[in-house]
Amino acid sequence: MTSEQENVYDTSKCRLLRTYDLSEVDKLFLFRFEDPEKAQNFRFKPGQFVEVSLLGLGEVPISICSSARRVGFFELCIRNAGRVTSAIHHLNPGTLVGIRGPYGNGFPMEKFHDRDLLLVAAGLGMAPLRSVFLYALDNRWLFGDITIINSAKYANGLLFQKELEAMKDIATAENISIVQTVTRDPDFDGLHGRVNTHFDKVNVDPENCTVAMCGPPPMYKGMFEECIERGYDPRYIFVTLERKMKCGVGKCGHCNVGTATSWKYICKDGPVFGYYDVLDIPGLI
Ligand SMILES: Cc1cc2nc3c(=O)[nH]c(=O)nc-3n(C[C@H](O)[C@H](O)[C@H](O)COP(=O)(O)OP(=O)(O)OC[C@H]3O[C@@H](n4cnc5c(N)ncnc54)[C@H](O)[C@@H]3O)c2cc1C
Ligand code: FES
């Protein structure tokens, strides 16, 4: 590598501006690059992720969950899951962290244009899908009817619940249906049941709709069957996947999935995959 070539492991300093509690274990973090030029030029696609590093502790891949249109800052929704994410949860506004990316393919948003949109999120899956949802809101004229189904086991795990609730009236006026449901919380004063039990509240036309999902793989299997049965076009069904990662850029092989003849790096070829990728590559979900 010559000195002029960019080092893929270089991080840029980012300042934590604000945090916001979303649940007992999830926080929203607002970051801005220290270098004003970098802050102004940073662009990403919904579904892409960044590597967040804390000196001496390590790095974690995290999906960007803000609107790709809002320039100058970005937001991450981070669950306190272990060593590094717990340390991030304890950071105070003003602290500097290292950021590299954005990485991954992201959702092919141009393929989503001029179609209806169905977003299905379970738990943390709402993080990358929030970015897709905000894209659709920012470019409302490029989409037909929109439904978002946000689900969690318990009400306090429904990410962005208040934000979605707050936009419900205006959303209805704009043919956007917002469905929030829980599976294991008898005390929740709202909808109950798995995402597929709420298809009667979906306002999209299956034949002209793009589906984007994020959640645990068992949900994908059930949703694939449900969608195909209901006439959704498999070429327009997308999921975003997770694996333990190291480099995030296709160098270390850590996130490699598949067989000798058919394999992918989740970090570089994904994390977004189409229905047929998932069928063709063993072990993807
Ligand atoms: C592409 C991508 C996007 C992601 N986006 C988000 C996001 O928006 N918000 C968020 O909170 N998290 C996200 N994650 C998961 C996040 O990277 C892990 O929670 C984090 O790496 C855990 O690191 P840690 O050091 O805190 O925990 P560790 O101490 O390393 O592990 C804690 C626990 O989490 C499990 N774990 C670690 N990494 C992963 C992983 N990648 N997938 C599943 N389980 C894991 C471990 O097995 C262990 O049980 C994403 C992961 C990927 C690959
Ligand atoms: S994380 Fe290194 S190849 Fe994907």
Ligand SMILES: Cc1cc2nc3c(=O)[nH]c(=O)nc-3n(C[C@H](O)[C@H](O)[C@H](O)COP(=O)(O)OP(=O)(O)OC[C@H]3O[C@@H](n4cnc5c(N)ncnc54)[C@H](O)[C@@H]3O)c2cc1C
The other form holds:
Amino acid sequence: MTSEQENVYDTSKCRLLRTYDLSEVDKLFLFRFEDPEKAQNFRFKPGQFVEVSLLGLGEVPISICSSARRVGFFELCIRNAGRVTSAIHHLNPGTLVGIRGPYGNGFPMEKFHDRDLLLVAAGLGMAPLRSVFLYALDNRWLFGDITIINSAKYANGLLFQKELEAMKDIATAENISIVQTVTRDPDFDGLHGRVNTHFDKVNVDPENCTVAMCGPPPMYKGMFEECIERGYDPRYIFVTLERKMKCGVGKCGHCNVGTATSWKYICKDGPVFGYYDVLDIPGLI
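For comparison with the form predicted together with the named molecule, would you give the structure of this protein in the form predicted on its own?
Nothing else is written out below except the one chain.
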């Protein structure tokens, strides 16, 4: 190690500016770097993540869910699912946390240009795909028709539901279709059923469309089959697999999967993978 900058475990101080309840267990956090130079120079790609650390408690990898064009600030959607995330949920605005990253490869957004876009999210999967969606909105002229399918078991688990509903009027004018559906909530006054049952509401051309999806592993097999049967090009199907990640830089080995000939670290080689990666690497999903 020759300089402080090369220490992959270095953190930068970030101040929590605001929290917003998204569900009973999910909150949206807005952070700003304390160092103005760091704030000015921080860049990320949709699909990348940061490590959030609390002194004395540990750290967790969290995908960035805000617009990549916004400079100086970033947002994280964090689920209260463990010791560190529970502590983060109890932080008050003004608190400082440690941030390192961004890490991972992110979605190859340049490869998405000049094509239609289909985003499929289930549960917490809406968090990283929100960043992809905002990228497409910020660069609307680079994309064709867009559909986003946001799903959850229950209505109170539909992340960013109000935000997406508020966009619907302008989305229609911009050839953007927003579909929100639940699978187990009889009281929801909206669409019901799994994401693949709503493909008739998708407004994209399968042969010229890029698919990005994020959700629980059982969702992927059904979605892959649905997409292939409908003529989507498997070279343009991507998933983000934020499973088992811990250190974020491929040092701890917690997220390594595959065999001797197809060894991958989800944190370093992913978390975004293509359709053929999923087929070739055992244990990826």
